[in-house]
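Just the one chain here, laid out as structure tokens, in the form predicted alone.
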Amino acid sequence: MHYLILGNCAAGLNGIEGIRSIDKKGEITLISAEPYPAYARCLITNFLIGTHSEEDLYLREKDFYQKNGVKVLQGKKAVKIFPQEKKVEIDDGKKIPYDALLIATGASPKTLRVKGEEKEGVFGFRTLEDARQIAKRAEKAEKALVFGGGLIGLKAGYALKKKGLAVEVIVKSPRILSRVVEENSSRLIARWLQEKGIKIRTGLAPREILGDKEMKGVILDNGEEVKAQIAIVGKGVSPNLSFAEESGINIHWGIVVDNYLRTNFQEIFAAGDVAETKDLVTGEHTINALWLAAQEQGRTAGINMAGGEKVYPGSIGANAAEFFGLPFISMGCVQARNGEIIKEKKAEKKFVYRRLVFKDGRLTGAVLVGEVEAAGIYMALIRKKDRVENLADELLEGWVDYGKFEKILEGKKGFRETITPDGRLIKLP
């Protein structure tokens, strides 16, 4: 039996260990695009800080893929798939075959779409690769342009100030991080943000990055000119599927799998940043890019492709930052739309905030600000599905007791769980 990965993140590295619950024997080839051991990506903001160096982002110890038995190809891509062929090209024309194929090739940013981009200094912020190049720009540069009002642009430009240099966001929409919480939070969270002196200017949008080779500045699309020397591209990322678009796989805004990570072809699956899976709180097919959804999903693809009967049930969108030491998360449906009720707690001027979000009496969505201690429970409750509304009140002010909502939690795996800034999940004491 010979397995093939593509991508070398949480969800690849996750499914060689799923194959390896099962088949201790069989071939396993890892195509990697990146020179790297698999690492932390959720870190590379604290990497460019300079608080951890790349062995602290490495996710296994060195010889993890020697004893797995795994042969890697790094700073490889491919470039189609044939699966009646049950073969993948790659980027230096050879052709691999496989028994079982896993897609976890993960994103990449979505680019401006503006004249001078390509100019030295323009950076998306997604690889270690990224973090080295941006640390090493930012050692004769005074001030960084961040495009965009998203969590990675604003990483980013969050560790570039803290490096001493000028930061100013831009961002089209009238706020920032539009698309992970609600408005009263994006704007506390804005507020934190410029106290500690990063800019932040809505509305606006580039129209030109000026330079020669090297990028000097930006001409917004109100004609004003701003001199950078660093520009970050926060707007968003596309899921690495173009080497998939001919194949016959079936692609919606990602490849489109089944309960069991499996596509539409039986020996293919997708796990990761590339995989459409089910939205526990929706119900709806969707990408949950996100850290621990990649993992599970690897592990649990791996185990199938081994042939085993695994069932992936789903995730729950939720994100996690930490600025200047105001933390917040948010997770699943913060947003009212229809019939939701919306319990909310404010303490503005110490930076706290709680959002609650409720339908037909269920928890389906929160938002914490400056206080996240109780985002276990809340992410527990979510995940149950039981009906809470007569814990509203008690939940929106966090007089969470363990005890008391162990009974409701029963039998829930991770009701004693919380999750970090940086998007991992721990253990509660």
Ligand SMILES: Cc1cc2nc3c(=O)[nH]c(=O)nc-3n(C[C@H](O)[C@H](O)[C@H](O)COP(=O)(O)OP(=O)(O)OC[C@H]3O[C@@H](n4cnc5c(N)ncnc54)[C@H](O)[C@@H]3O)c2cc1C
Second form
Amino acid sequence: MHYLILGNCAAGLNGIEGIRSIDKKGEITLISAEPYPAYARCLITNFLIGTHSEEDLYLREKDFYQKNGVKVLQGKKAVKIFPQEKKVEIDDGKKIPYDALLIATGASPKTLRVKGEEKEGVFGFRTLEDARQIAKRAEKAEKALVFGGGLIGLKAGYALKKKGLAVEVIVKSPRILSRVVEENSSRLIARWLQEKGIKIRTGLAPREILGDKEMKGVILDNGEEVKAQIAIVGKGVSPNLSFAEESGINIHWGIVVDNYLRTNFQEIFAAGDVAETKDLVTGEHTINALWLAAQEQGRTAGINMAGGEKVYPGSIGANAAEFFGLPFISMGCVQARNGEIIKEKKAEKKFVYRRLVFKDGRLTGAVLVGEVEAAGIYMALIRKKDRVENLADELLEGWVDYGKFEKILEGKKGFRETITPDGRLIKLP
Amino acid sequence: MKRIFVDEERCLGCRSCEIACAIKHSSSHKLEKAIQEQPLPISRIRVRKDEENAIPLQCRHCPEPCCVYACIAGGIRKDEKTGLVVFEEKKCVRCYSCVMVCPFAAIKLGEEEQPAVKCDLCQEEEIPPCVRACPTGALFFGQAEEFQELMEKRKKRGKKNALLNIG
Ligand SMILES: Cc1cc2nc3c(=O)[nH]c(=O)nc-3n(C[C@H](O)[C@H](O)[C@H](O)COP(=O)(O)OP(=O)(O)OC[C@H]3O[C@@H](n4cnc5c(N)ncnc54)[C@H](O)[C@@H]3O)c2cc1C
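Structure of the form predicted in complex with this ligand, please, following the form predicted alone?
Zooming out: every chain and molecule, the one shown earlier first.
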């Protein structure tokens, strides 16, 4: 049995471990475009701030690949898949055969599509190399602009602020984090960031990047000129799947997979930011490009590639972050779109906000700002899809009192049970 | 594996377990000094209480832990040998992803630079201090079957006298 894995981050790494949890012997080959062992992509923020070194970001021990019998083709890229031949062509022209293939190639930042974007100083924020280049340039820069109000852009802006630069976030939509949280939380978080010195301007977008070889500033779509030496493009990501485009593999937003993370080809699987799975809350097919999803999917795909039969229950849009000491968490559906009932609790002065979203008596979403410790209880309820309408008010108070929570978990007395990532209740061994 | 189990009928909500845990996880290991430490030591066990009921909550060391997948720093793992869910505290970047998924709200974050913490089952102790500190026998440390047996024994003895028949 020869397993081939494309991509060496959350999904690929967990794919290896999933395979090895079942098949200790089969051959594994890993094609890794980036020239490092798997690293914590989300922590390039900390690398940029300077609190973490490259080695601090490595996700496994040095001998991980060797111990797991994985042959790593470092710095190589898959360029084409031939499903009929069961082969993948890589960028040095070689064709590698496989019995089972995992596509875990992740995603790349979308570009701005404005004039001057190619100038030095304009960055995406996705890789260790991006962070390294930004850090280098930040040494001699005074001001950075962030285009886009999503989490990645804000994280980059936060890191640069921590490094002492002036930071301005420029968002076309009327508010930041518009795809992560609802209006109230968005307003609260924006106010907090502004108080900490990050400037946020809405309803604006860049029209042109100014400068010669290096960027010196930008012209906004209202005609205004802003000086800056760094621009971070935080416009979201798109999946890396060009190598699969003519292969006959089903592609919609991403590579479409079923509940086993399998594509329309029996022996080809996909996981992580490149994969389009069922959303646990909406039931619709979507890409939840998240670390948690990538790890769970990678693991599940690996198990199934090795002959296991693990069902993936679907991904859930869920984000957690902390900026300047203010934590917030959002999960599931956060808006009332289709008959959802909203319960909320505010303490604006203290930067505390809590919102729960119910649909047909079930919890389908939650947003917590400031006080977030009970978040996991909400997550469990969303995943288990229990009816909780009679508990709505108590849930909103931040905690379900244990007795009722226990009933929700259907657990026996004494918490002898626990819930698995896919929402099953199991006995503690 | 040995775990902490709870007979919640016996929990009075006295929080002795919380204090014992915080002292155990302080740098001085002494109450009078621990309360002056900066930052204050954090208890890994949390007593939830309302008018009628109380229960101590702590990490269950789940067989399939949600937190392991969530940690963006690769700082949480399930130790196959001991069964423990291990937090490598120095890796924590306070992203709250583990808090987001723990069904028992068993993870705590302290002030500013402090890492997320949770029950580590006090490996170097024969019996975890929280269990030792419990005055009513509501906390039990051992195998699941042992706890099962104990509970059956207690059931036979009857609920009414639960608190009088400690042990
Ligand atoms: C700064 C930052 C912060 C983040 N914070 C969070 C967070 O707090 N919470 C959260 O849930 N998510 C967060 N994310 C998102 C998270 O990092 C991704 O969801 C996750 O990395 C996806 O993992 P993956 O393995 O699917 O893909 P990726 O991490 O994108 O890895 C794919 C790998 O495949 C390689 N590759 C691409 N094409 C090829 C090819 N043709 N051949 C071979 N290799 C190829 C890539 O170079 C890359 O190394 C963050 C991301 C960033 C950038």
